[in-house]
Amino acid sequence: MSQDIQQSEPFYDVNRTYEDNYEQGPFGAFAEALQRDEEAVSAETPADSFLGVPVNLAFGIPAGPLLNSRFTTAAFRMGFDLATYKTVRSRAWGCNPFPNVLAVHPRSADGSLTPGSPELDEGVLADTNYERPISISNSFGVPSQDPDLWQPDMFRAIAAAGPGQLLVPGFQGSRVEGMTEEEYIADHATTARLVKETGAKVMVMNTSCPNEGHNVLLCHNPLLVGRIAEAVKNEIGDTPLMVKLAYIPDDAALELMVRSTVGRGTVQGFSTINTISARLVDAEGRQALPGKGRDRSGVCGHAIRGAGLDMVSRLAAIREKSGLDFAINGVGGVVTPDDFAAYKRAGADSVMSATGAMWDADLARKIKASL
């Protein structure tokens, strides 16, 4: 294990199961922010903007790992000028059983996953040696509390957000045995209700997470994000929608999202990517993680760089070609200002930081000191 890795201690605990950390989290730099009085933030006029919002950088923590307003509160005075609520759902949902996250260990000399390739159906080695550049498993299964708990606590966490600050939630519909298409499209745009009822300016709705069962994703059905993305936007109105994606390999299919969806008018953005699905092996080459369907994983971190750029940029010559107007979030792999930069470049708005922002709280600070 790297010493840096020793001396640091991630806001969200690896070692501790998903409710502690709900319930006693967050953890280092982030718990000694929220134990200081509130941070002076400079009162000059926000220089960027997201999603049409100004703020002072369009750069933060996506959704994942901040599971309530004490994560987002800590985040905003940490400098993280976007905190995204950890997605929520329209009725209380459980996480999968602990432990949720492993390292990570690809064979490739520069530790990147690349989509398609058999290593990722061999088995990626994945124990608790922690090292950087850092990549972990990502097997939560999106759980959520009740509406009735996370809509007061996602008012108290708009409220935190500084000057120049901006809280974005995240949802997603649940699929429930013997639901219907229609009804599983009515509970998008009912948790979409929801959230907005909270006061939020913009909202992030999330195809990406394999958790209906077979690693099947929302977001390789473009025709259904679309239907969805409409019945989503007739309840919310004029409050800009990002919805979050995977990796998409087929240009055509990336294509067809956008038409079906910023080509009809109901999103406004896109957030790419969320993990890489990976099968994950312990040293011996046994299943990593314990359960039934848990032989693979979503690997999230550095490992995912090089595809998360390689969907904004596709993303970006979309947009160019096409002449639809749609805003590009960069996730992935952005562990240094290095990366924030190169997301920038592939034409990325904004920029946002899960695994990296995890095991290194100043990693905004030290962003907004390299521009």
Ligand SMILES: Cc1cc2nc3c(=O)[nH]c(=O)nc-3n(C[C@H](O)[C@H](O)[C@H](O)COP(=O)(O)O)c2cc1C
Contents of the next structure:
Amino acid sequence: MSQDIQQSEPFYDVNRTYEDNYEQGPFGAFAEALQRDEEAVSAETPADSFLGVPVNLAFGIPAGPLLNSRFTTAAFRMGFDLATYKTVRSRAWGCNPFPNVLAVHPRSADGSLTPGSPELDEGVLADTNYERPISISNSFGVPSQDPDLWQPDMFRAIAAAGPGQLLVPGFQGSRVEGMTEEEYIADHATTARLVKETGAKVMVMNTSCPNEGHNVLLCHNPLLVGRIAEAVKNEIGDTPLMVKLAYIPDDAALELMVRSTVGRGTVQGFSTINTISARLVDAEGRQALPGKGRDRSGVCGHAIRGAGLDMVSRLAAIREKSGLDFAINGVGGVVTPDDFAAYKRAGADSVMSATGAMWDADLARKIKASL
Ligand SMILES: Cc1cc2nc3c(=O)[nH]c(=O)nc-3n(C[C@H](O)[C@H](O)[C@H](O)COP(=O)(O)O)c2cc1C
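Now show me the form predicted together with the ligand; what you just gave was the form predicted alone.
Below is the entire complex, every chain and molecule, led by the chain shown above.
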């Protein structure tokens, strides 16, 4: 592990299991912020907004590394004005086996991974050598606590937001064996209702993880997302709904996604991108993550910055062309203030960083200082 990385202990400890992180985290500067036990105070007048809710700066952490209210509260105290509560489900759901995170090392000189590149199928080197600019792979399987546990905790998380800060709940539907499509749609609506009961002001529905089977993403079926969004909207009424999307290469498919959701008045924004799927190999070319069905895993961090920016600009172009109004939350490879600025230029209304924030607890403060 390089010296540089060792000095900045990630608030989610990749050397511990998900369960240990859930029980004992956050770590590093986030843990210190919690121990200080101070309120998140802000002298700022909210100048920005997220889905119509005023916030100091529409920058924060997307669904994933903030496992519970201790993590989200620490994020608020570290100046991240948007803290997304890791995607919850209608039922308890186990985590993939440890390890869940590895460092990845794309071949290109600038460390980027382009969607469609042969390297994604040939194999990307993955190990425990974390370097800057940071790129990792994460393989969790979207674990969730039972609603009896996450509902009261999400309530606490919402209450801990300081002035000009917003807790953003993430949720998704669960596909279980023998379920009909109608039951699958209904599970999304049920989960959205459970989230709304916690007092959520906004919510993000995840359609970007392989919940449709091995490497099959819900967001690749825009018409089904449209039907699900309608069922969710019937349940949550006026609460603004954002849909989390993976990288969608085809403009026609992306436009169909917008029309079947925003066009029908059910969705107010998109958060994009999630990880880019790659075959991960060790130095000997063998499967890097142990276990069946884990030959491929999602890459995030610096490597996917270009892909995230591309999705955001293409969504912004569709917004312009269609005359439909929706918010764009830019995610993917934001590790410096310059990356934040690039997303804003590409048309993002708000920006979030998962990997970058994990390895740099001061990222929000650095971005604020750069403005
Ligand atoms: C540790 C970790 C866990 C994640 N879990 C989720 C999740 O539960 N739901 C989700 O929609 N995205 C999840 N993501 C994806 C992030 O929200 C984000 O879309 C992706 O990491 C790209 O952003 P980044 O390059 O800033 O990391 C996770 C990411 C990380 C690093």
